[in-house]
Structure formats: structure tokens, C-alpha cells
Amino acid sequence: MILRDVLAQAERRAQLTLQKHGELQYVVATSKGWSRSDLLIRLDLPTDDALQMSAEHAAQQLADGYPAEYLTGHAAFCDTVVRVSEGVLVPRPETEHLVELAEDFIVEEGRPSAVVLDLCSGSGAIALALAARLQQVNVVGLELDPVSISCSRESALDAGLSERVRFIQGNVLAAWDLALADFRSRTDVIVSNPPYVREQRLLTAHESSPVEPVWALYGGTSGMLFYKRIIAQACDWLRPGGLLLLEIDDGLEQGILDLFERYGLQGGHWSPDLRGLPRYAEARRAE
């Protein structure tokens, strides 16, 4: 059987949606070490039984809700590739703009050796992308989940960034002194994409990707659980003029701006994503 027919048969048997067809091709190509063009030129060539079985298995996993990144073990993010496995939230494209905002601040403020804290660092994608783009920046990621910590540390080694990027296991909701004492009043940027899905949206969010960890999504009843802790402590860790940068959920923007004001952060504002929805919020510690 030629590869084109193998893929089509696997898609039919698993009842894959049209969107998932491209994901199946990506998974199969990656498993063989092929590029997209490599796969295309092989579509009319015969395959062996092993590849047919692999395609069938991958198609069924995709149909069951597994992200393609779980099947390949890697996710592309900005200019980097990070390791992911089951239990680790796959980084989303919209989070790449958070990296761009942090990079712009560091460059425009003339802080080439900036210290950055990435809170709720997950896969480590934000931390690694920033360090890859800015050659003198040092980044520390704080993450509670041990599987995510393991993946992010391996990604740092893969990218040759482990000297400038560290990942520490710790609870963002607890006292930061336990894990981040060395960075008190020394941090140029705090960046975070924390769990922010509020209770009324949690079921829908989980159904859209049922295999990913729900704890990495849930931000408490109102969605504000992590923001309250991060914003309350930010001024104690930022240098004067330092930036707090958050990814947010739409509908939370006013509550976050109110917290900025309550805890003495200045210039608080939010900006939209490509759909026009509130997605990023930032404020600074006073000079």
C-alpha cells in the first residue's frame, strides 16, 4: 500500500476531522525524521507494515484528543523547540506575543543583562524563547509540577541554554522566599501565563483538549487565584521600573487592572490578541 492510502485509511478508521489530517501527517513525518516536503514526495511510494500500524495508532490517539505534540514529544514555540509529554500543557501560539512584549521592554529599556522570572513556567517555553532571543538575559522559571520541570530542564540542555535558564520546583501560591530569595528586588521582568480558566469555562476548555492537565488551566472560581498572588508580591521582587507582564483571559482585565492599582503598580493596561480579545496585561514598579 502506498503512503497516501495508508494515511487515508487511518483517517477514515479513526474518523479524524479535517483539521486532524494535517496533524497525522506531521506526526508520521516526525516519527520518521522527515520534513513536510519529504513526506509529500513519498506519498505515492510503497510503505511497510510497521508504518501502517504506526499511522493507525497515531490517528486513533489524535481522535481520542491527544495533542500531536504529545505524540512527537516536542512543541514548536517562537524560535525554539521544547519537550512536552503527557501531563505538560502544550504552549499556545498566542503566548508567543508575551515573549515579544518582554523582549521589547528589555531592549528598549537598555537592560541587556536582565533577570527574568517566569512564574508558572510549565513547559519552559517562555523562559527558553527569551533566553534564545536575548544572549545575555538570565531567566528563572518557577513551576510546581515535577513532569513539567523535567521537560523544561531537558529542553534547556537541548538548546544549550542551561547556564542562563534555570527551572526551580516551587509553588507560586506560596511564599516566594522559599524558592526565589536571591531575586528579591533584583528582577527586571516578571512574566507569567498562569492557570486562568474560571469555573464556568472550565468544562469547555477541558473538552477542547481532554488529555491535557486540567490543573494547568484552572484559575479558581473567578479565574483570579494566581493573579492575586503574583500581583500582590510583584513589587517586592521587581527592580524600580521593572515590568510585570501577564497573559490573561478575557473578562478578567478590569479585575487585574484594579489589582495593579491596589498594590502600587503603575501604568497598568491590557492589550488584545489577534481576535481583539483582552489577552495581555502589564504594569511597572515605580522608579
Ligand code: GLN
The other form holds:
Amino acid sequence: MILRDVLAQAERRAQLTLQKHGELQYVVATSKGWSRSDLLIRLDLPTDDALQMSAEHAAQQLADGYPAEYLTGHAAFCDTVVRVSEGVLVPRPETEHLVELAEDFIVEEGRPSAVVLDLCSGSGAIALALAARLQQVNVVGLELDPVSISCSRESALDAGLSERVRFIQGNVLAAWDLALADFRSRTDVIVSNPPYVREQRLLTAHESSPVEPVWALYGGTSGMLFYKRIIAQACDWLRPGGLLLLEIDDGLEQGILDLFERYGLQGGHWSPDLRGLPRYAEARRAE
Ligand code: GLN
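Given the form predicted on its own above, what does the protein look like in the form predicted together with the ligand?
Now the complete complex, all chains and molecules, led by this one.
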């Protein structure tokens, strides 16, 4: 059979939606070490049984809701690639803008060797992308989940960044004091994309990606659980004038701005994502 027919048959058998057609091509191409265009130019060439079996397996997994990134083991984020195994949240495209905001701040402040904390670092995508862009920054990621921690450490090694990017296992909701004591009043930027999906939205979020870990999304009944803890402590860790930068969910922006004020952070404001929804919030410690 030619490759085109193998893919079509795999899609039919798994009843794969049209939307995932490109994902199957991408996963099959990656398994052969090809780019997607390498695959496209081979569509009319005959294939072997091994490829047919792996295409059928991949189509079934995609139909079962596995993200393509779990099947390839990698996710692209900014200019980097991070490892993602099952159990690790796949970094989202809208999160890339957090990296740009952190980068702009560090460049504008003229602090090339800034110290950055990434709270709830997950796959490590934010920490690694920032370190890849700014050659002298040092980043520490704090993450509770051991699988995410080991993926992020391996990604740091892959990218040759393990000297400047470290990942510490710890609970943002508990005693990060101990794990991060060295950073007290020294941190230039705290960046965080914590779990923020509120209870009311959790089912929809889970259904849209059923294999990804729900705990990485769930931010408590109101979605504010992690922000309360992070914002309450930010001033103790930031240096005077340092920046707190958060990814947020729409509908939470006012609550976040109120918390900024309550805990003495200044210049608090939010900004929208490409769909126009409140997605980023930032504030600074007073000089
Ligand atoms: N935006 C994520 C989603 O796709 C949520 C990420 C988070 O909770 N930090 O559901």
C-alpha cells in the first residue's frame, strides 16, 4: 500500500476527526525522523508493515485524546523544544507571550544576568525558553510533580542549559521558603502559569484534552488558589522594582488586581491574549 492509503485507512479505522488529520501526519513523520514535508513528498510511495502498524496505533491514540506531543515526546515552545511525557501538561501557545514579557522587562531594566523564578514550572518550557533567549539569566523552576520535574531536567540537559536553569521539587502552596531561601529579596522576575481553571470550567477543560493531568489545570473552586499564595509572598522574594508576571484566566482579572493591591504590589494591570481575553497580569514591588 502507498503511504497516502495507509494514513487514510488508519484515520478511518480510528474514526479520527478531520481536525486531527495533520496531527497524524506529524506524529508518523516524527516517528520516522522526517519533517512533515518529507512525509508529504512520500505520500505516493509504497510503505512497509511496520509503518502501517505505527500509523494505526498513533491514529487510535489521537482519537482517544492523546495530544500529538505525548506521542512524539516533545513540544515546541518559543524557540525551544521540551520533553513532555504522559502526565506533563503540554505548553500552550498563549504562554509564549509570558516569555516575551519577561524578556522585555529584563532587557529594558538592563539586567542581563537577572534571577528569575518560575513557579509551577511544569514542563519547564517558560524557564528554558527564557534562558535560551537571554544568555546570562539564571532561572529556578519550582514544581511539585516528579514526572514534570524529571522531564524539565532532561530538557535542560538537551538544550545545554542545566547550568543556568535548575528545577526544584516543591509545593508552591506550602513551604517554598525552604527550597528558595537563597532568592529572598533577590529575584528580578517571578513568572508563573499556575493551575487556574475554576471548578465551573474544569469539565470542559478536561474534555478538550482528556489525557492531560487535571491537577495541572485545577485552580480551586474560584481558580484563585495558587494566585493567593503567590501574590501574598511575591514581595518577600522580589527585589525592589522586581516584576511579578502571571498567566491568568478571563474573569479572574479583577480578583488578581485586588490581590496585587492588598499585598502592596504596584502598577498592577492585565493584558489580553490574541482572542482579546484577559490572559496576563503583572505588577511590581515598589522601588
Ligand atoms: N490554558 C490552559 C488550558 O488549556 C490552562 C492552564 C493553566 O491552568 N495554567 O486549559
